[in-house]
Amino acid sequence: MDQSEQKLPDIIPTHVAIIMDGNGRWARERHLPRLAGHRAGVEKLRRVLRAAVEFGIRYLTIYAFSTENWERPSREVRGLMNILEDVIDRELAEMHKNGVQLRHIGRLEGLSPELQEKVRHAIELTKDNKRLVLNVAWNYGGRDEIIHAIQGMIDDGVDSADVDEDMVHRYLFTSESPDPDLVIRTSGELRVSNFLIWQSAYSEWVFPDTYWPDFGPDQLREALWDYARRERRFGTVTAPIA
């Protein structure tokens, strides 16, 4: 048996984010609806949760709605939000008493009030929670983000030689959070769709090719493992060049 499939590395990442990609995939592969991908892929994201507590993640970032995705059938995406309701409404409760922290990035706009009502309940609900913080990235694009962050700072009336990076992050939605160590992307596509784009400079990648419902905590703790053997220069080099 493969060592990740024994333990985890010594070497945990602080930060972990998730693109789910492949829902869609996975259910036209079983003939299946779209929703029904989607709805699979909230049932992994149950287990992902559990691991990510028990693995000692602290902070668990996910890409569950992108600015994007609107563009998508209607019908896809008042499925959506009926999902979204739907893990508040059976979910809460147990992340609440878990001690999972859970955190909206992104815009609310586009929600129903009731919905929006919802989101800022569990919000307000699991502030002080400390285990594992969940950032929701729903209705959310990392463009977006930083056009958000430039008005914001246009708004306050923030002096052009005051903006460096500490400045721009404490603007960002994932201002109370720190850069995301791991970015996991599902289902073996190569790319970074408009995901944490500013955050994840310097983050490691791992593309694994499963798909978002068939990934668990067993493939959670080899992107861990595969996290944990390199070495992080940041732009520098360890050595000096011969």
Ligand code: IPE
The other form holds:
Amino acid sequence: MDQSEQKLPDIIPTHVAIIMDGNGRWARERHLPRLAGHRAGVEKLRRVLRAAVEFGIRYLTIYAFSTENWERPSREVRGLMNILEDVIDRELAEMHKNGVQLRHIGRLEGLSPELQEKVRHAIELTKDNKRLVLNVAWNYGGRDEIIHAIQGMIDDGVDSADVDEDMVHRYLFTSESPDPDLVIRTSGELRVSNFLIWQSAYSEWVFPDTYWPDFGPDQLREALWDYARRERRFGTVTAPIA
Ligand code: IPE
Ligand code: IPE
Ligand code: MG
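Next up, the form predicted in complex with the named molecule in place of the form predicted alone?
The complete assembly is shown below, putting the previous chain first.
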């Protein structure tokens, strides 16, 4: 890595979202079960979270379990649920100490009652923390989120004439976060896989060719440099045309 890249760029995105992908392939290359890849991924999440706080990122959203991931073998699904439970048990105190506010996006009601209770407790405990908001996308799907928002508006009797982008934003699971500035998908896959499909309309994307269990603070810093070099135009022009 170039020496200058050890530093941080001047422009740091407020909100970074990550599709943590490649745990299974990481494990397969090592002749390990897929769950070993997921466990290795948790270790990287811990480091990346710490780095995100240190780098001054204010919102971090992580895609950890999609609405489609229920279709995986039941052993893997159970293993992933156990991992979520373990992470809350082991990491909550440290996250709280570091000023991390935990939020959940997705349908919590799809989880076991015990797990729902743990997640609710973690959210309640950390709700006043201000250093970094960590949105955990678990049982999350972008299409499902839009359906949930439409249902919410209908249930609240919202007048169709009042539906605009701000209104939709208020009904999304991410209503309390700004749209992501940067979305990172690890593992080399070049697709959205139902993640933040409304919110990422004008996000910058990077696709590091690294499996999630190999992604750490250095790779996050590299992604931030990539982001800092982009020119965000939002459909307009940056300089007046002569
Ligand atoms: C991402 O890694 C983690 C989850 C989806 C839970 P994968 O499990 O999708 O890993 P690959 O894509 O099979 O390598
Ligand atoms: C997206 O990855 C979901 C998560 C990382 C949690 P997947 O591995 O499930 O997505 P596809 O199947 O490659 O599109
Ligand atoms: Mg995958």
